[in-house]
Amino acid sequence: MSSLRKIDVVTPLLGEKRGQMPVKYCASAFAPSNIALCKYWGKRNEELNLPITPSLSISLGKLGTTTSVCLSPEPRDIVTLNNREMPATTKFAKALATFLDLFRPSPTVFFRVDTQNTVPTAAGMASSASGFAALVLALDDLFGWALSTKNLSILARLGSGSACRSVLRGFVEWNAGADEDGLDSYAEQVKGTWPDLRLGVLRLSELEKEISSRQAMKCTRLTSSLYEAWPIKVSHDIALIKESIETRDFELLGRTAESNALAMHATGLAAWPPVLFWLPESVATMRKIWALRKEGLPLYFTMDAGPNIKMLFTADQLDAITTEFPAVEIVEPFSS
């Protein structure tokens, strides 16, 4: 087990650059959340985020963060989300400021953050995926370090793994990696676009998941008599993927990130304790998509750790989709 720490990372990384005051009082970045359609799922060090195999995802257009840094007015650090401050004692707040002892330049500097997020926080919606890819492009502005993708994706995935695709837009693909100190497991985009594809986002709870996406993982990875099973599924269904991107075949697409969503839920349903997100409402929306297809209707789902359902279809069946679901949320994530 590597005794590494984020520090081991961030200090290498950004060289002379840390310990430097901002060079401005205030900077604002947004991050868009991203769904993964072949999913990140178990981590080989959980102190750096360091997945166990690679993943790829799709970015959700305007749904995402926002988030402000500037030098605060008062001696602590002060921590809003969604305009309303948050008790240092609440796990965000706590979360957001050890993040910040990685980059404060002296115990007596603090930061003031505030967070808006349009997705659901710890809901399934990769709330934590967008806030840390915010975060740390805000910081790179405040700072002044003028960071590349790559560290800036490194920098994000110390945060919350899947952060470090949420620095990039459309289809992003997380190296793995295999180095010590996770350098080299870092995002990329894919080569790709697609116009036409669209995601129907349906939230079915927002409320806060009773066991979190990393608890959950661990779990699974530990107990989970399928897991052993996962590497294997990702690296077929990656290259699926890929293969989908290139072509532009929805079906592929959608069938491929439909199975892995089921594989990796599956995964969870045979760890112990057992891992589930589902709502009842998860399964009747799952059930219905699958009578639809049966009737004709090209639509395929994928889900990511919460009870919320993120659909996948193309442009010229929009009116079809809001018909069958009012409450949609539609997403076009090659949107200008």
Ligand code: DP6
The other form holds:
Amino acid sequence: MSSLRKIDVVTPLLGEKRGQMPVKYCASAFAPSNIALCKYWGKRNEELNLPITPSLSISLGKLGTTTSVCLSPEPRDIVTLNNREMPATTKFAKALATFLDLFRPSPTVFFRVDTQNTVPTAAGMASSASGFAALVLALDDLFGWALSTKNLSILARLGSGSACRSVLRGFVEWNAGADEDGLDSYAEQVKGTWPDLRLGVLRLSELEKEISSRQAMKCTRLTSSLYEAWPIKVSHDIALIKESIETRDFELLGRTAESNALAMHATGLAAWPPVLFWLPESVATMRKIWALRKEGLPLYFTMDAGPNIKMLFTADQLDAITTEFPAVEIVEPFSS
Ligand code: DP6
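Which structure goes with the form predicted together with the named molecule, now that we have seen the form predicted alone?
After this comes the whole thing, all chains and molecules, with the earlier chain placed first.
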């Protein structure tokens, strides 16, 4: 495996801009959360978050993260999350400080980073993707780099893989790339909108995840005998999802996304130690969705590295969905 560090990518990418002082005291930016319809699952490089396969997501409109970055008035980084200061010893503050190290003009320059998640915490959706994307967009403004979307996506990926998709809106594809330094591994917008597409988030557990997506995908890639089937599955599913977007074929979109998510979870079951995110409530909800579909309701789901379920449907089914799932949280991906 390549021994390139993140800094070995950031330095040439920023060129002479690296090491220069910010051009303003404060900058702020918003980035949307995203949900993968075809998942990113397995890395060819752990340090640079380089994926084995491409992936394709939908961004969540107004739901995401707003981050402001300022020069710190004190000789330390100050980090707040939803208006609460996070001690330097927390995982959140440490991850930010390590990421900011890549961009400090000198070790004596510190930042104040204020992060506000507009993803309702009750929805149980990952905020690291929108968080790193918003941070990179804010840093770009603070330093006056004026980077291309491609380079912003590359920088966000260094924070968290799925963050590279959150610098864009709508349907987004992350090209896996093949280069050792990952300069060809970034996200691009997929043409097409789908204004009446809806997501319904069902938070099924308040419990902390037992295993992070980072650890889970690593264990799966290294130990699961089913993993070798995954890249083949992805190449089919990406093509089908793009076709469904072009032709607005909801049934094709739904069944491909659902089957892709189930296949991802299946690779985990064959890992050792086994990776299983589902709770009894997750399985019961899947069965309920399958039963409703049998009765004629066009309803599908996807799941990430946790027990919660994100349903996919179209606006005309809203009443039926809210009747069946009163606790559902509705997301309009294409609302501006
Ligand atoms: C199951 O992007 O959180 O949500 O690159 O290690 O930070 P790191 O992983 P992360 O993994 C997301 C995995 C997923 C699928 C997806 O979003 O594509």
